[in-house]
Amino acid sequence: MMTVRVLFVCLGNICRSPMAEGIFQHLVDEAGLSDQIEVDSAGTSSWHVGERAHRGTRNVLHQHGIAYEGRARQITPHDFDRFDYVLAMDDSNLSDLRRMLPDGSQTVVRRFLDFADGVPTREVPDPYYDGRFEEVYKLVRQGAEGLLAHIRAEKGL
């Protein structure tokens, strides 16, 4: 049986991309696909590894009956061979992985939002500063289901 390996990835793995892998996880594990398909997110700075989720992201999540207790970790060179989406939440995170793409790598690197249908933003934007966690939320559970759709479409799950 064939394993579909999806990253999620922010700058400092703490706010959005923790909320994506929480979200997508929630997902799979509803559509009963979580032998199939593995989860994991990571963020391109080392600024918060080992932390947990910021306490917005966790909070949101709660609120939505996700459960959610990963930590922190940095983007390394081996995650574009383990992983077939390496999904960046906006253009500065994707421009950084794509630098660390190895030549010949058929990971595929794009934006998370890239498979939301009908969101007017491409960007997931950052929670950090202005604390708008539900406002995410609601971007990343689209960009979430969108991407759940793909994957099942492509792979014939």
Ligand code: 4NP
The other form holds:
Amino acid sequence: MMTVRVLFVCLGNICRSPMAEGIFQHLVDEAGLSDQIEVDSAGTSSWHVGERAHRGTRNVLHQHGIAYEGRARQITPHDFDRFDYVLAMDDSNLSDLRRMLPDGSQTVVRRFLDFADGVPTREVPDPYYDGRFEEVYKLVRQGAEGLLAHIRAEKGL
Ligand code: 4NP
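Provide the structure of the form predicted together with the ligand, given the form predicted on its own shown above.
Full complex below, order starting with the chain above.
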């Protein structure tokens, strides 16, 4: 059976990309696609490697009934071989990823919100600086729904 692998990437891997991972995994589970779609997240920086997600991200996921136990890690070159989609939370993450992308890689490297309909922005604002975790949750949820619809259509799942 085909497995589609999706990696969400932000700067620290403690606020936005763990939120996207948790929400998207939840939608994948609900859709009964856990065996076909594999989900992970990583940071472009090493700053928070090994740490749990930010309390704000853990709280907002918990409030919406989503369990998340992941620990922060930094992206590696190998991730571009392994994952079919490597999705940036903002433009700065995207340019960092493009710089790391190995020549000839087939991975789709895009902004996460490029797959969302009806959102007012293509970048996920960083709640690390302003504490707006609930607003970011709503945006990421819309993005995750759009992404899942896109992958299902593209891969026939
Ligand atoms: P994230 O947020 O990239 O969404 O995980 C940040 C986390 C930590 C820092 C910046 C952004 N920091 O400067 O340590």
